[in-house]
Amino acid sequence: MRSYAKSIALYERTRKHLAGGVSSNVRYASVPVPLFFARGEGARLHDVDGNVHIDYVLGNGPAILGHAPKPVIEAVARSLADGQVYAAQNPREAELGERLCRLLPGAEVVRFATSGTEAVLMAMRLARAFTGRDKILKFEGHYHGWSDQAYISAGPSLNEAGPADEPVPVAGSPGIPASVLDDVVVAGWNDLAALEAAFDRHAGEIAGVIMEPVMVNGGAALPEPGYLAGVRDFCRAKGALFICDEVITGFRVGLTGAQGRFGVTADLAIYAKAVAAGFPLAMVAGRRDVMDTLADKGVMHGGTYNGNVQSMAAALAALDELERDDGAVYRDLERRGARLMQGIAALGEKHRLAMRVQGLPAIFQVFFTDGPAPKNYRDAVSCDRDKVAAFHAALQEEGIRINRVGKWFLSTAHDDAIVDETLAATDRAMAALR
């Protein structure tokens, strides 16, 4: 058995002066306590007790190049002597903006922010200002940050959520005013008829439709064929903006994100996480006429750390790596990720476990269920969550770190040898699980 004595002691110490002992509630989802890590290198994390973990959490997605990637670290180190924040512009912003508008579908202009939550709020405000409407439609199980306006029906219990054909908006936290729910419309995902019904109930009121183009947070479910294009076309017909939250999928599932992968362009798109390979950076990209309301209509967006020197330097260096040889790193990542997914599924059959592996090679999820792979949030929450928590614990004992709900992120540092090591450890974990 692995020892976590130092993490346990540090957690008890930290709880005395840090609210709840963590800096993000998401970090509670670790056993036996929120773990403390001393350093990360490539695909591995070293905790304070000396345990080494092959890391498939990757900071919940940002570390697309693995931990402490040398080209990014060196670029940031060189930038430190230039200062950090100017309350003014710096040339790296211009260079990065040009590169992003060249790469990303529909990105006529961009605006930088610091966190995904902040960028989501910017996109929602832009949609409301541009259309003159107040309501935002979002989907069950899609996570768009922890703010009052966004943290609605991200993970509701089915008892609270109401009927599948007309879900009830559910606040995700105490402290969210009930009045916020009046401006949020919730629908089931992967169902164009459900979207149309929601628009009929709120005719002329919906400013924008926001979604994860792959339902990563709710179950790594892919959009049904034609669904994304159907949502885009329906939004255009109804005068609402189509907003893709690519905070996770952007720069992870390919240089052009999920929009490029599925051939659908949104009016606005939100990016964060992998764009700066671990440094804090987010942005909204999209149509010039919508984005120009920031200047032309005085739509407010500010932020002391927006466009800071180190995040700009990190993103430019990360793009150098991701773009090299016409995106060769993505081809390698796809091949290894597909092999890992197939290997896990084959091991499930070997150990006679009722399970499904779904998603994309750069991010996928393992479910324990006798039924088909989930297509939406309600499918996902009907799977065996106790079994996946036990799988998480068994993998951790074998030195494999995944998200506690069964989600796996891959980086370019997860080479073939690490995939082999992971599959061997997974075989042992599944044997223990049985």
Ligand SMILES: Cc1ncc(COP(=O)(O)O)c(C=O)c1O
Given for the second form:
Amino acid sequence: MRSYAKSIALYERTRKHLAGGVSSNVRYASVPVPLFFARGEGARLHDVDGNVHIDYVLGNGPAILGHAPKPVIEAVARSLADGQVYAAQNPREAELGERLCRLLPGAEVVRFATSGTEAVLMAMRLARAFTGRDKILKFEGHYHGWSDQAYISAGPSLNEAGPADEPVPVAGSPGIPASVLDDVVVAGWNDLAALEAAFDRHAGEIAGVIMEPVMVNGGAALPEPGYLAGVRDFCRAKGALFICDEVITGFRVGLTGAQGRFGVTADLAIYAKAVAAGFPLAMVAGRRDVMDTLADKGVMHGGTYNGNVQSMAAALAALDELERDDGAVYRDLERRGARLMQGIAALGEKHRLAMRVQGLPAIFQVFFTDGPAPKNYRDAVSCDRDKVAAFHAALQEEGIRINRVGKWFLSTAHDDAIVDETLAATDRAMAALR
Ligand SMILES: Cc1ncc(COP(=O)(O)O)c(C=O)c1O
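How about the form predicted together with this ligand, since we already have the form predicted alone?
Then the entire complex follows, led off by the chain already shown.
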């Protein structure tokens, strides 16, 4: 058995001075306690007890180039002496903005922010200001950050969530005012008829439709063929903005995100995480006429750390790596991720485990179920969650760190040897699980 004595002691210590002992509630999803890591390098993390983990959590997405990627940390180190924040613009913002607008689908202009949560808030405010309507439609099981307006029905219990064809908006946390729910409409994802019905119930009131274009948080489910284009066309017909939350998919499922991969362009898109390879950066990208309301109509967006020197330097260096040879790193990422997904599925068969592996090579999820792979949130939560937690624990014992709900993020540092090592460890973990 691996020992976590030092993590346990540090957790006891932090509980005295950090509320709840952590800096994000998401970190409770760890056994035996929220773990403490001393160092990350490439695909591996070293915890304070000296255990080495091949890391498939990657900060929940940002570390697309692995931990401490040299070109990025060197660029950031070079930028440190320039200062950090000026309460003014810096030239790196101009360069990054130009490059992003050249690259990203539908990005006529961008606006930088610091976290995904804030960028989502900006996009929702823009949609409201631009259309003059108040309601935002979101989908059950889609996570768009922890703000009052977005943390609704991100992971509701099915007891509270109402009927599948007309879900009830469920506040995800105590402290979210009930009044917020009046301006949020929730629909089931991957179902155009459900979207149309929700619009009928709120005719003329919906400012924008926000979604994860691949439902990563709710189950790594892919959009059904034609679904994204159907939503875009429907929004256009109804005068609502189509907002793609690419916080996870951006710079992960390809250089041009899910929109590029599936050939659909949103009115607004939100990026964060992988764009700066581990440094804090988020942004909204999209239509000039919508985004220009920030300047022309006084739509407020602020933030002390927006466009800070180090995040700009990190993103520019990360883009150098990701764009090289027309995105060659993504071809390797796809090949290795596909091999890993297939290898895990084959091991599941070998060990006679009723399981499914679904998603895309750079972000996928393992489900324990006799049924088909989940297409939406309700399918996903009906799978065996105790079994996946046991799988997570068994893998950790073998030196493989995945997300507690069975999610795997891949980085360019996970080379073929690491994939082989992972599959051998997974074989042992599944044997232990059985
Ligand atoms: C799809 C999506 N949107 C928004 C967010 C919020 O981003 P942040 O944690 O940077 O506030 C997340 C975070 O995991 C996310 O997965």
